[in-house]
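Only one chain comes next, encoded as structure tokens, the form predicted on its own.
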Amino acid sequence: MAASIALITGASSGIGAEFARQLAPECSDLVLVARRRERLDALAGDLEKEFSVRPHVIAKDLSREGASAEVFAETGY
């Protein structure tokens, strides 16, 4: 399988968390972005246990100017 990357915003709850659950078994790299670090860490832990993936967690408020560039820099993609 070719390497695949999914970057999911709003991943701490709702549809973003569900996208993460659906994509985790399909992606070689999973990047979870949201404002709430605690919820992201909990989701990442659940995904790691269930799907043997190690998501990259970025706590960031994307409504803040420059935040998307910071996410890009943190991921290295």
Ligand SMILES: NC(=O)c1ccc[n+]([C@@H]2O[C@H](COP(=O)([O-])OP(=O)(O)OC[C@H]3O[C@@H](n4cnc5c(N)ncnc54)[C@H](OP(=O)(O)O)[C@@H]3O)[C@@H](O)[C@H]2O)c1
Second form
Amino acid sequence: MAASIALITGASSGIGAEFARQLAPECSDLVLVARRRERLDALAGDLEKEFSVRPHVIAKDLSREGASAEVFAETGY
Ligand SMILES: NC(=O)c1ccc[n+]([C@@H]2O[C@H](COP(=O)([O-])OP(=O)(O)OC[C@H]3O[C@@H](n4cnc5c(N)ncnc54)[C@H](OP(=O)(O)O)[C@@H]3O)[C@@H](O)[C@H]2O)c1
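The structure above corresponds to the form predicted on its own; please provide the structure of the form predicted together with the named molecule.
And the full complex, kicking off with our chain again.
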């Protein structure tokens, strides 16, 4: 499979979590971002069991100044 990366903000609930479920089978790399780490970890565990992805979880408050640059740096892309 060609490398394809999806970075989903607001992945801990609602529409973001559903985007993650829909994109998981299509992507080689999945990055899940929101503030509630425990919910991101639970979703990542479910997706890992179901699909051949190992989601990268980033717990981050995106309203903080500089947060998006930190996310970019933490992904390592
Ligand atoms: N649901 C729908 O059918 C629908 C349809 C059209 C448009 N929308 C719009 O889509 C957006 C999301 O709706 P939703 O129903 O999915 O809401 P939701 O369940 O409340 O999801 C919001 C997501 O954003 C994250 N989030 C909020 N503040 C954050 C912050 N400061 N930093 C990082 N992450 C943050 C939340 O995670 P944490 O709390 O863990 O940070 C959560 O994962 C809203 O603007 C809504 O109006 C929704």
